[in-house]
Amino acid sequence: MLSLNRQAIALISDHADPAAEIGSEEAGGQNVYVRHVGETLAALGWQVDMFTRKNHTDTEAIVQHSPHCRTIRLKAGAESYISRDLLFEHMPEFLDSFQAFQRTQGMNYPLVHTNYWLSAWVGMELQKTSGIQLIHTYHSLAAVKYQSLVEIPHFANTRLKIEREILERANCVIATSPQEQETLRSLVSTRGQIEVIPCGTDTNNFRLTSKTHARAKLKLDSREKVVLYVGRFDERKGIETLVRAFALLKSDEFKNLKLIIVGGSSANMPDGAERIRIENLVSELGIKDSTVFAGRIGHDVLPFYYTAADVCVIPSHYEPFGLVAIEAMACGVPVVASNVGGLKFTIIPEETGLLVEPKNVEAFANGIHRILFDELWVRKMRKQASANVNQRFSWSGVTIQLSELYRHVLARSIMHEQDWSYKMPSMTRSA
């Protein structure tokens, strides 16, 4: 539904469906964001359309979210799945069902906002065009990622080739937290703008509330220690580290040990094989009683994983920013997380949770050690890392330090002024 009282604006999220089930396939922290700051804008007074890839025959080519937010899937490719690192010979495809779709609409979206490099492809063909305001998020950046692979993609050099240029091209790139823009800096390019504007969660959604009625929901002996894993079967999310910390800290002394990882798709997509790689590990480990495959769930029940939780368990070998820390600690849950990218802003050692080395199974193992059988300390952390997601990664607040920016940019775009002045709000210094 289009307002004329209402500035439209359009979020380009090529792979990431905000429409889609979170957790399927493809379906993570981006789907998240996206969706959640196209909503929150749309309540804050803004006309919201969503682009994704159309990429199943069943579904819907709009889905209203709200009077004035809407994912809108375009045609680029087959309608099917197709994993992200063949998606880049589609994007022309998707900029023209884009450009159709305004002008079927009779519209142009004076400001643009892409998220991915994908996305960033297809924002800086349109600026070519039309003259748009284009807004970058990265999400994951092929300069830190490519360091730990042993085989580079084919579209390597493209990839860091898009990724400089929407850095120096963009009017304004999004780091969601001071280390993201540090490594900008370091690894794509010393030019172009940034401004840190971190992700945010539904703290309606992810709160404090009780254990106990957590436990039973779920059917958990309340005896147990559970220790947590959310998130995507990729070898760079580190869950063998995880789980060879697990089966250290798994003896006669601790028999009331539970691990539970949450997430994955089916064997044939391409996390598939990673998940059967960790699952033949907890059987060589001898946990494989000890621990929950729990599958893809709904953030209707998420809630209640983190809130039966003992300690939620980060141990990726890099992260930009990393929602599940701050949906963990916003249900009042410590952390023991890698001490690397986002998660150093996120999270405050010894106070929301603990920071260690990546890859180092025993600084982990100490870790969870530590927070599973401090229970004065813990009762503490609680209550604080609940208190700091409020204060610091609500979507409200989050989205309108996004706002705030879009109207910036837009102003100086109708003045046609050249230097950059604007200035964050208050409350993101502060934060």
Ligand code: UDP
Given for the second form:
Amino acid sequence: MLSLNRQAIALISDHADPAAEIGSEEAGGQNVYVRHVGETLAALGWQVDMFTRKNHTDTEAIVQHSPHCRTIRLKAGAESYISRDLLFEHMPEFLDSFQAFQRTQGMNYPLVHTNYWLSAWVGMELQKTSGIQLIHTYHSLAAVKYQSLVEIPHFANTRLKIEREILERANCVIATSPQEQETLRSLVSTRGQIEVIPCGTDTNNFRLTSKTHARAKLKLDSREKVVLYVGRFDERKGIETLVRAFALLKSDEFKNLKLIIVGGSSANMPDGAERIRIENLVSELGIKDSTVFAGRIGHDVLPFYYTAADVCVIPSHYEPFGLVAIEAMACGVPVVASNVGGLKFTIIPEETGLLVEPKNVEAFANGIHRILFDELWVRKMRKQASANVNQRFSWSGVTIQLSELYRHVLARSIMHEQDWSYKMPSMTRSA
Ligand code: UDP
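To complete the pair, please output the form predicted together with the named molecule; the form predicted alone was given just before.
Whole complex next, starting from this chain.
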């Protein structure tokens, strides 16, 4: 439903469909971010249209999430799965479809918030032809990603160039952690406006509840020690490190340990190869009987997994933010995570979890061991972890900051102001 009283804005998320199922190779944090930001902005009074590529013939062209928030799927290439590595050539068609949609609605969005570098290109093309205000969130940065890739993709230079240009040309870029801001400044450009606004989580859904109830719901033995992983199957997520660390602990005489791995799509999707590799490794290491591959789990059931766990492990090689960390902590589960990127921002070492060297199997095994076998400390951490997330990362608080930023940018464009002079509102608790 369009409303004349509301200011319409567009969120663009080329490959990450806000209405998609989460947890498969292509669907992860970006889908969750755009969907929650969109819905919460609508609740704050905006008319929010979220644009993504239509990647299936059977999906609806428009999904209405709430009266003032919808996902609009645009034609750009075949209506089937296309790897994001091959999507750039379809972005001109995405741009045409976006403009055609605006024409049919008889409107122009004054503010466009793009997500990921492919959408950044669309945003900058729109900026050339109309007076839009442009905001961008990266979600992933080539300058970091390519440092650890053996094979650099063919479009590497194009992506690096677009990621630099968007920082220099957008009205404002959003870094989701101070660590991401530093990376942008040191590896991308010293020019352009950056504001730090973190990602958030739904603290009504991810919250402290009864562990006994969660264990019963998932039919888990109450005497078992449960180690949990939640996320996509991607080599950079470091699942191999976790599996090897778990095998170390298991061989160290602890019999009642269980590893639950949540996430992943069907075997014929691109993440299938990594899942098969991890499954083979689990067999090789002799931990098959104590490992469960739970598959993709929706946010309706996921809180039970976090609550049932004794520790949640995030062994990523890099994370600009890392939603899983705040979801786990919101449920009162201490985390053992790689000491990288946004995880250094969200986790308070020794108070809400532990940060250890990425890819270091022994360090992960030690961290997991410390948490599994110190009940008194864990009881304290449980409360601290949940309180920390409630205070700093509720979607409503985070989205108020975004909403204020949009207002500032729009007001500045009307007044033709040159100075940025913006002061970030402090984080406000949910209403
Ligand atoms: N996720 C989910 N079900 C799954 C696996 C993952 O809902 O089976 C969600 C998870 O809860 C989180 C997101 O996918 O909200 C992953 O975000 P994160 O920032 O941790 O990683 P990304 O996918 O962006 O690399």
